[in-house]
Amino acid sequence: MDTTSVWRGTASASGFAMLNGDVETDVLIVGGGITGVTLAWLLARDGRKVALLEAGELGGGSTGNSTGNLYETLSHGLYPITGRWGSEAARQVATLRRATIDFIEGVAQPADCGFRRCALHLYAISPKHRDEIALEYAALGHAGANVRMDIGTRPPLPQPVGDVLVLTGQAQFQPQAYVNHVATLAAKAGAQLHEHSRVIELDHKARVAATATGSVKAREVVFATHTPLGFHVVQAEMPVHREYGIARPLTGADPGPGVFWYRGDDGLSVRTFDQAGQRYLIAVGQENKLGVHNAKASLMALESTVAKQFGPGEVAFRWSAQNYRGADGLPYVGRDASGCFMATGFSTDGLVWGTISAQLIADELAGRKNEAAELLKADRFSPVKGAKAILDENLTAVKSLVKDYLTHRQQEKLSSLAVGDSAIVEAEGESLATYRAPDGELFAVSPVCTHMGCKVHWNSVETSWDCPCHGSRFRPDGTVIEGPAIAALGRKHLNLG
């Protein structure tokens, strides 16, 4: 199945070369979404010498799978952070999200970057998540947000249970050709930018990380990556999920323009989306737990909603995207314990969260105050404001570990295994994660993660091994799609004569 997203199906390629050879420079950048691109901007402009590896293309992860929405509150509320945090906590947050998306808008403006000023709406789809409404109402107003309370909503959106809440002055925009823009501002200000460079070795200490076709060696390293490369504590506090998107050619009624975001058993978010006389109805559906869910009936579920709301329609993108969420409802921004930067925990707010991170990085590494600093540091550990979600990871980690150690899953014979099949079967005396291709080649890898050795699960949407544990995600033949794992899952090459 193609899972090419809106975004990069209607944005031109960024076309930069692959590294090649050995260099040497001030800050290596690992990652090449909005975090690593906005921070090599930043960063060349200030006169750094910078180089920056992307395992794959510019915007690939994340970014480039994203809602392209971006707004001042958090896809899990404001009053959350309220809760653990404080009111004060939330008014920064709130504060320098604002400021961020002013700060997008005079970047993109300049370029066609489909940059527009929306309001979102939130609200209620079912009783159980209506006093979430009323919680949000009351932080954003505290925020000094410019929100309201409206009364129901426009066809073919589905009426409230309660009042709809109205957060005016957030935005929208084209994130992947923002991005290629970003990059372009960077390259001509003499960062090095590479695609198709994906870091298989890495020397913390030494600051050197290696690729097939060359090396970097840097006096500071950014790891832009969504969750760090290799192994780091901080792992074990991020839950990690996948959420699903589609996009259609819109048909019937319209939304107009604006967030539209709706809770509920059947919720979404919802925007619309022009491009070239085209204009598509966009929707995402709920989050998922890497590993433990199914793919493919979490998307069909979300094309069957989107058909029940907003009526028949064929499908023209579907894609999924990763995130990673701070276990205190915070992301981590700044020197972890090696001495490098990371830049991770953003949930699904990390266009705002990456624009941040990216201004805070290079405000330190030039030596200026950043408000953001003591908030988001990456050092932090919060035990009591982020318990609850420290304690589902490790537990889902530990489940994962004992039910595939101690129990076996979707044995079968290599000779039952039809085209388009996958399965962890027993061959030649070893444990091995297979799947047949359209074109009938046999793939068998290792199922053990190689990052802390969780045993992987098969996504039959992407055609990839993902592991439960910390979200690392592995192609048929084993390389790596995303870490934290750096090594591939080790390729078997079966005698089937």
Ligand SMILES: Cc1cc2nc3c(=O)[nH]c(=O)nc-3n(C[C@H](O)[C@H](O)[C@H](O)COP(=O)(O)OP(=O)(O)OC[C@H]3O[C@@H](n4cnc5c(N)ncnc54)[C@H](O)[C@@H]3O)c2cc1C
Second form
Amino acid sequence: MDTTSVWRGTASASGFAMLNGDVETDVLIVGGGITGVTLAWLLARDGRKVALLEAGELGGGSTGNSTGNLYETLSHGLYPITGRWGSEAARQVATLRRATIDFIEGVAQPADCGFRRCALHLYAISPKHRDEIALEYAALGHAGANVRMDIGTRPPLPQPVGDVLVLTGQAQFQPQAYVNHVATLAAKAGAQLHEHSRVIELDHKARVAATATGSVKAREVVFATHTPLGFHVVQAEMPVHREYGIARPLTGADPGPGVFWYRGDDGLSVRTFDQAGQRYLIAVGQENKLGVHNAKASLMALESTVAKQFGPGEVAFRWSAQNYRGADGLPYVGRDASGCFMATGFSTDGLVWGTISAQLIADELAGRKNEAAELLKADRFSPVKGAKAILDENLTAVKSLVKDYLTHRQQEKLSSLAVGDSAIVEAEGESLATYRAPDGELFAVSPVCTHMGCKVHWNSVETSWDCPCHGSRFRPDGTVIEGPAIAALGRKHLNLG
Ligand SMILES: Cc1cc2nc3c(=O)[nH]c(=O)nc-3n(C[C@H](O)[C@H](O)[C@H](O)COP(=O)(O)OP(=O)(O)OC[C@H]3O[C@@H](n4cnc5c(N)ncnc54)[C@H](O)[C@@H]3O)c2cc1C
Ligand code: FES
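Same protein, different form: I have the form predicted on its own, so give me the form predicted together with the ligand.
Okay, now the whole complex, with that chain kicking things off.
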């Protein structure tokens, strides 16, 4: 299935060359999403020598597969931040995020990045979510946001149960076009950007990263990889979820400009997007725990909910991406135990958090004071504030390890594996994750994740082996797609004769 997002499908390619040879630099940034390219630009502007290595194409991680909404609250609400951290911290979060949307506007405006100001609408479609809206209204009011309550929504949006919270002065953009634009600014300022340059070996201490075609030695290393590569204590704290998105040419009634979030069993995040005379309706469904949900069923459920609410229509783009949530509701940004920088735990709010992280790291490297540094520091560990999330997360990891090692999900014979099918099988005395490609080729790899040894699960939408523990994903041939794993799953060439 083609899983190109509407953003990546409608933006032009960035086209930076692969790393070739050995390079020495001041700062190495690993990862070219919004965090990495913004940081590359800020550092190059500060006169730093900087190299950025991106495994695939710039924006090809979560950034170019997001919803492209920019808001001062959080997708899980500002009120949980008030509850955990107090109202002053919640005010700081909203103020920081508001200023960062202004910053993004300033960067995006001269280029065609689809930036537009709009309101965010938040409401319940089932009685059990009604209280959240009132709590969020109070938290936003305390944080100095421009918020009001309205009655009703415009068809075809589902009708609310209770009032509709309207947060004005928010924004939307085309995230892939924005990343391409910032990358151009970074390159013009002197940053060296390389696509198709996956870091496959990393010496944290020596600050040397190797790709298949070269290496970079740097004084400072920044993991702008969504979750840091290798082993980090924060990985045990962060739940990983995958979400599915679709875009359809808008044929029926128009919900109008804005961010629309409605909570309930059929709750969605909805917006529109105009491209070359075509208006698209974009909908993103609810979160699914990585590796322990049926990917195809989740995507089909999203399509059928959208058809029920907005009428039938042809789906033009289908995609998926994952998010990592900080256990106490805030990201982790700053130096890790090895002295490298990380920026992670953005939940589904990372277009703004990623930009804040880039500013924070650029300030720290320049010796400037940054107001977010204390709140978001990477080495904080707050078991009280994040206790439940940590417990839930570790329970999933442990359950996955125990369940997978004690039982075999599918005991199928390799000979009966049809084209397009996958299975965990016993062959030649070992357990193997197998997949038969459309051209008949059989792939067999070790099902043991190279990060910390959990067992991988099949993702039928994206044809990948996904690890439920900390978010690593692998192609059928075992090579890494994303996540903290650096090494590929061991490939096994079976003798079927
Ligand atoms: C469905 C969905 C919708 C979302 N919608 C919104 C939204 O509307 N608003 C919002 O603010 N946030 C949203 N988010 C969250 C947001 O998309 C992310 O938090 C943000 O894009 C993270 O940016 P990043 O640059 O840190 O990571 P990414 O964009 O994931 O970039 C990381 C990059 O690192 C590269 N990389 C990884 N490993 C290596 C390696 N070994 N070597 C080299 N490169 C490597 C990857 O290829 C990738 O390109 C959404 C998330 C999801 C899942
Ligand atoms: S991602 Fe950590 S064990 Fe697989």
